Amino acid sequence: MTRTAHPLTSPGKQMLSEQVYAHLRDAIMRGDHAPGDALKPQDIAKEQGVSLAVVREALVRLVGEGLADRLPNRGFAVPAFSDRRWQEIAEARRTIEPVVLRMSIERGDVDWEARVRAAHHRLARTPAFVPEDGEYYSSAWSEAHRVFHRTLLEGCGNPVLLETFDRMWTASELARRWAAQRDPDRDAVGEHRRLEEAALARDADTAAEVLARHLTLTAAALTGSSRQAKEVL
């Protein structure tokens, strides 16, 4: 007896869901949808020419990444912007990432060192701002920035911790797209250089301290309190 592939697991549906997911993710990260905007499955299905099931699958995936919220009435929306939300994300990152960095420094091999050096070189050589992106960080710099921070942690060898980092990073990037503009008083280049130097020197205490400070300044920038943070630090 020949079995017919279930429509929910068919390759065609998975491909469509992936396309809709990528479209929605890019639109949200670009700021095409304002914080708190409803993401209506019916409208998205009509716009993309796909079924409601395909759209819901894509939206559930976005919820899992922190790029959408599931509402009590079973609808979906772009996360609302609030200082409390991003402070919670920042607290989670400051709690977890320095610990994972210590593990990475302890466990990372020579190949990890080479990847860290290469990722920092790419970041340092990528312009943070380009005319077409206005006051916001360029897409190329944002990706180089993500790769550098993730590479620092990859020496830990724990995929569960890295998946946690990925989710927190995505949420932080969404906040950055909405709020992070130029901060002429911040020496981000120096912060990243010190991170690389401490990690490659296997100085876990300094690396963890530099990373915690870096994350504190980032969180302050997203909540409009960067001057207060610098005074504290």
The other form holds:
Number of protein chains: 2
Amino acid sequence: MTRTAHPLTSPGKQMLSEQVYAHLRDAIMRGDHAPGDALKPQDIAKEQGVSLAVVREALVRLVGEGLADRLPNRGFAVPAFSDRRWQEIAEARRTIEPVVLRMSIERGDVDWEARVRAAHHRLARTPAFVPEDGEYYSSAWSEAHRVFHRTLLEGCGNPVLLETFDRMWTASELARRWAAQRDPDRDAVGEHRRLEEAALARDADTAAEVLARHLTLTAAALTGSSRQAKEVL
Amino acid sequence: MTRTAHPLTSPGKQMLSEQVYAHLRDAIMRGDHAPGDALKPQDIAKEQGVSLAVVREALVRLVGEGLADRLPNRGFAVPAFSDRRWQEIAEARRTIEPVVLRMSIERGDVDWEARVRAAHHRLARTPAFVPEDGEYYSSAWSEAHRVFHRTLLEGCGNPVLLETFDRMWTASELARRWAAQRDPDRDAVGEHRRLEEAALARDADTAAEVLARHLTLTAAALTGSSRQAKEVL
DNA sequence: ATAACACGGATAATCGATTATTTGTCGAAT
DNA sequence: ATTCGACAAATAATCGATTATCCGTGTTAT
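Would you mind giving the form predicted in complex with a further copy of the same chain, to go alongside the form predicted on its own above?
Complete assembly follows, chain above in first position.
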């Protein structure tokens, strides 16, 4: 039955593939599936109540962002990160983010300063762990963490560099889900505080150094032993 | 009629969506379509002799790589780059590539040295322009140019950083197609030669500086006037 | 006993057709 | 003459079904 023309653009409606994409992305990032698990279009289509075409589109997008693997004629799967891959991602972040942070600190305006303050404040008062979630970071903390690191860089004013950050962050978080158990000795809170202080003081040298160290320590904590951290430092 | 099972994996066969994807990517990168032109799935499907599903999959992949724009319920289009966007891409390259080049020079082995030599040699003896192609760079030169710049960075040994290069290079070349007329005063040949020399001499400081200048000059040449180049330098 | 081959189930890839949305146009009311 | 709204073409999004491919299993020949 065709209903009469909409008086105004129907508000809540968006593409099904978009919804399925977001759902799968969140599920994968949340770690709902084990690495290597098959993502079967038919099963997903049935449980989401949509056709294969929309699931397929969502999966293809996921592959493009590194959130799914594809083997031709073999289907899609949750990506499995090797330790080597994880280290490469961490190194890439160490290489690029301090440079962008410098640019950000040199260029950021007062609005950026305010956003940095707000992001750090939010991060500092969000608990990283909630008892019932076991060893995993709470999703609220993960999001606050991402926003803080991104905000630090946003002063650079270059969307292309921020896109690069987004891609690496996604890969980094995905790998962290599975490479990881937390290192209780880490003082990430203090590192974040020092980052904020250096950024707001416009001390690019210190900020870049602290960020590089922060990323190194994080990477070392996630590869199990803290031996590597001491070596690098 | 179903034919009997293959004695061995049929050799030339690959996914249709892959072929269509490659075809569209090449066409867009070659500049066959004007920026902003609609990419109509139906037309493409008909001229390629495939169904809508495979065209759609190819287009979704293209969007993921920034080689097509998508407006929900409005279809796909060849991306139109603003001058601002082009400058952002160029700045991102200036920011990241010199840093990666340093790492590459510090780490590259003798095999890398040989590949740099070969890539530069190939670039130097490939003509940048062929008369019948008007003002556009020849596709052979474009490819040799890409390989040279990529090879310079490959010594870093980090696939994640190289993926980042690939994405930025693609965006850069796409923008160049349309932002661009060449600046006859440019001595890109000399810049490339100095890059090779500094890299092989393991002079990371000089190489990074030459690369930054090279990217600045290229960007300035493509935004029309060479005024900006002089300012930045 | 082993290795190569053929069958069959499961699932990926593709297709043809249906449904939904947008946009331009035409006409009526002001 | 201008604006608002309904109609109609174009085309994007989705669906259900078909075809092709892979892989495990069982069979047969050596």
